[in-house]
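For reference, the chain that follows is the form predicted on its own, supplied as C-alpha cells.
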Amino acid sequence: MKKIYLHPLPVRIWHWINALGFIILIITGAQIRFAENMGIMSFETAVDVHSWLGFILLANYFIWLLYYLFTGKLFKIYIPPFWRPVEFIKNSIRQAKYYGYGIMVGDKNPHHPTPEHKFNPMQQISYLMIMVLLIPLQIITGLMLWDPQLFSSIISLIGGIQIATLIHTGLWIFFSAFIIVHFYLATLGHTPMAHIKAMFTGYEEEHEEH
C-alpha cells in the first residue's frame, strides 16, 4: 500500500467549511422556502443565518479561487485535456463504463490520481462546471434575493426577481442531489471510509500493483 499526499491542508480547510456550509444553507434554505411545513427554527433565524453563511461561503470560494490560481494548479487539475480529444472521449467513456458497470464486478478503477492529475474525466468536468459557472451563479443569485433593491439592476437584467429565485431555488435542488451523490462515490475507496479519511489526513492508500 503506498500512500499519496493528494489533498495540501488549504484545500482540506476549504473543503469542509464547504460541505458544512452547504449543508446548512440546505437546511436554512429549506426552512426558508417551506416556513410553513417546517419547523426547525424561524423564519427570521433562518434566513439570518442563510445570509452570514452565504457571506462566509462567498469568502471561502474566493480563497479557493486564489489558491489554485496562485498555485498554478486551477488548470491543471480542473480543465479537462480538451486539446487531445479522441483521448479524453476515450477515457470519459472508460470512466463511465466503471462507474455504471465496472465498480459492481469489482475492477480496478482506471484512474489513478496523482497531485498533478487528482481528478478523472468525468470529476474534472462536473467539477469544473461547479466551480465556474454553478457556484458563481447561486452566489450571484443569492445576493440578488439578499438585496433586491442594490441589485435591481442585474434582477431587471436577467428578467425579474421571480428568475432569480428560480435558478437560486433549482440551483439549491441540484445542490442537495450533488451532496448526497458525492458521499456515495466518496465511499467507494479501497474501504468505504478511505477517501473520506484521506479529506482529513491529506494522503490517499493505493495498492501498489505487483
The other form holds:
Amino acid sequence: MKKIYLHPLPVRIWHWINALGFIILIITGAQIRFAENMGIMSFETAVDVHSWLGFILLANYFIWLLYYLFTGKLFKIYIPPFWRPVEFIKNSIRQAKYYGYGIMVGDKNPHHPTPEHKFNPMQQISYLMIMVLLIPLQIITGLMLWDPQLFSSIISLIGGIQIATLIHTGLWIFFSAFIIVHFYLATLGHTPMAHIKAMFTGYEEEHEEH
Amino acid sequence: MKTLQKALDSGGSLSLYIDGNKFEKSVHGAMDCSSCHPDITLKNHPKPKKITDRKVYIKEFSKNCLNCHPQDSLMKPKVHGEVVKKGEVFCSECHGSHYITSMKDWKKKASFSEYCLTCHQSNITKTLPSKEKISLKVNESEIKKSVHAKFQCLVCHDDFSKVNHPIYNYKDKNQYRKEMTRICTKCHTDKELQKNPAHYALTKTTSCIECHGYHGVKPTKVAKTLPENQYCLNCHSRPISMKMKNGETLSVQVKETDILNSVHKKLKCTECHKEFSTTQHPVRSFESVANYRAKAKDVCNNCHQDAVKKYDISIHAEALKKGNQQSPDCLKCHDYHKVVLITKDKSASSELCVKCHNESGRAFKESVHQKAINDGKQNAPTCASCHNSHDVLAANIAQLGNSCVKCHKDVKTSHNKWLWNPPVKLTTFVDAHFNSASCAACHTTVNKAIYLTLFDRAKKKPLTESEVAKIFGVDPKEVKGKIDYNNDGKIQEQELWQFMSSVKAKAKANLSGRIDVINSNDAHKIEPKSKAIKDCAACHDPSASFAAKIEINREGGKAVKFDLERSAINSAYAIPNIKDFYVLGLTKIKILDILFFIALLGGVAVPVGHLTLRILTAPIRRKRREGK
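Pass me the form predicted in complex with the partner chain as well; I've looked at the form predicted on its own already.
Next comes the full complex, this chain leading.
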C-alpha cells in the first residue's frame, strides 16, 4: 500500500470549511426561499447565518486562491491541457467510460492521482469551472443580494437584480445537486471511506499493484 | 284733555285726543264714534282698553274699515289691490284715522312727492319672480340730503302720476338695477359720462344705483382725492357683480376688512390690478368664471413667479386644465382678497386640502401626525409638509419618502439599529429598503400591494399613458385594452408578457417596483413608532399577502392602475420585465423551485442509479477477479 500526500493542510482546511459552509448555505438558502414551508429557523436567523457564512466562505475562497497562486499549483492541477485537446478529450472519454462502464466490470481507474496531477480530466474541467467561474459568480451575486444598494452598479451592469437572483438561485440549484453527487463520488475510492479519510489526513492510499 | 295719552305695553304712547271740529270736517264727520268703534259704547267702555302695540292696534282697528268699504271695491284699483292683498300696510297708515279727507280733495292738495310718500314711506316690499325682495320704502330725509333734494318723485319716475301707477315685473334684481340705470341716463347721458373714461367704463360693467344709491343719490366726485384703495372701494365695497359671456355672474365686491386682515394689507389695489387706476378702468370681458380664474393666476404671477411656476407643474394645474373645476388654483386656496398665509394655522391649512381630499383627511386624523398637531407641536406636519404647497405632484412621482426624511433626519441611523445585514452594518442596506418600499408600507397597518410602474430606462422616468398610447398608435383611453387584452379586469402573466413585448419593441422599458399601501388615502394613517412593522417576514415570506398592481403614469395626473395577478410576478415572465425589483422570498420565481427539486432528485438519482448498477454488476467483477 503506497501513500501519496495528495491534500496539503491549507487545502484540507479550506475544503472542510467550504464543505460545512456549503451545506449550511444550501440549507439556509432553502429556509429563506421556502420560509412558508420550512421551520428550521426564523427568516431573520436564516438570513443572518447565510450572510455570515457567505462572508466566511468568501474569505475561505481566498485561502484556496492564494494557496494555489503562491504554490503555482493552480495551473498544474486545475487547468486542463487545452493545448493538447485531442489527448484531453480522449482521456476524458476514457474516464467517463470508466465511471459508466469500467467501474462496473472491474476495470482499473485510468487516472492515478499525484500531488501535481491530482484530478482526472473530468474532475479537472468541472473543478476549474466551479472554482474559477461558478463560485466567484455565486459570491458576487450573493453580495448583490446581500446589499443591493451597495452593489447597485454591478447589478445594473449585469441587467438588474432579477438576473443576479436568477444566477444565484440557478447556482444554488446546481450546487445542491452537485454536492450529493460529490458525496457519492467521494465513496468511489478503493474503499468507500478511502477518499474521505484522505481529505482528513492528506494521504491517499493506493494499492501497490497500481 | 288734549294730552290724553295712553301708555302702551310695548313702550311709547298713543294719543287718544280727537279734535271734534276737525273730525266733523272729515269725510266721516257725520258718523257716530260707535260706527267705527263698535266695541265701545256709552254703556260699555272697557276700562282701560288694553292696547299692547300700536301696529297691532292699527291692524285690528283697520278691520273695521272693511265694514263699510268692502274688500271687493278696495281691490279694484290694481296697485291699491296689491297693497291691500299683501296686508303690509293698513288703511289708517295711508288714510289716517279720524281726519280723513275725501280722496278727490286729498289728491288735489297733495304735492307729487307727498302723494307718493303717503304709501312709500311705509315698509312695503315687492317680491320678484327670482324670489328676491325689493324694498319700496322711500326715506324722505335721505332724498332731502341727496343731490336730488329738490326733485319731485316724478322727475325720475316720469311714467308715474297721481292717476297712473304702472306695475313693473322685473325678473330679478339685476334687471331692476339695469332699468334704474336707464332712468339715470335720461339726464346723465352717455356723452356726459364719457368725459370721465374710468367712470364711463364702470357704467358698462355695473348699474348707477350700486354706487350712487337709489334715492339718497350721493355725488362721487370725491373719489380721485381719496387714497387709491378708498377710491376703488367706493364702488367695490358694494355688492356689485359682473356678468360673464356665458351668463355666469361673479361678485366683484371687495370687503375692506378682508384686505386689512390679509397679508396684502399694505398693498394698493393697482399693485395687483395693474391695468386699473383712478383714471383707467378698462372694460374686460371673460368667457366664463373658469376663464376669469385662469387669468387671475397672472395677477399672482406678478409677484409670486416661483409659486406660480411650481403650481403650473402640479397635479392641480393639470386637473384644472383637463376641466376639473373643483381643482384648486391660487384663488381657491388663498381667496381673492382675504389672501392668507396658509401655513400659519396648522389645522386650518390641512382643512383646506381636506375640503376636497376628505378620505385622506379622515385617515390623517387617525395618524400620529394629527396627534402631534393636537399636542401643539411646532414641527408637526400639515398636508403641504409632504405634498408641497404649490408643486403638488402625483404620489408615485413625488418621492414622498424624502418628505419624511426632511423631518425625521436620523431615519437612516435609527433604522440601521435593527435593519442591517451581518456581518457589516451598512446604511446602504437601509437604503435598499427605503428604495423599494414607501415609509407608509411599514408605518401603517393597512393592506399593501406590490406596485410595478412602467419605467422608461432611457429617459430615466416613468413612461406615461400618452407615450404608451403613442407606441400602440391608439387613444390614451384605449391603453387599458392594450394591457388587459382579455378584458377581465386583471392582468395575467401572458398579458403582461405580450404588453411588455410590444412596449419594449419601441421603447427601452421595464417595470420598476415598490411596496406601498393599496389605498393611497390610508398612507396618511401613520401609526406611532411602536406599531411600525419590524418583522422581516411580513414582506419576505413567500406567502405574505400582497396585492399586485401595474401603474402607468399620467402627465401631471394620478397614475392609472391595473390589478395584476400575483402569479405574474412569480413567473419566469417577470425576469426580463421586472428587472430591478426583487423582494427576497416574496417575488421568487416559482419555476426555479421546481427546478431545485428536480435537481435534488437528479442528484440523488445519479448515485442511486450508479450504485444499483455497481451492485448488479458485482458478480461480473467477482468473476473477473477470480479469473485472474
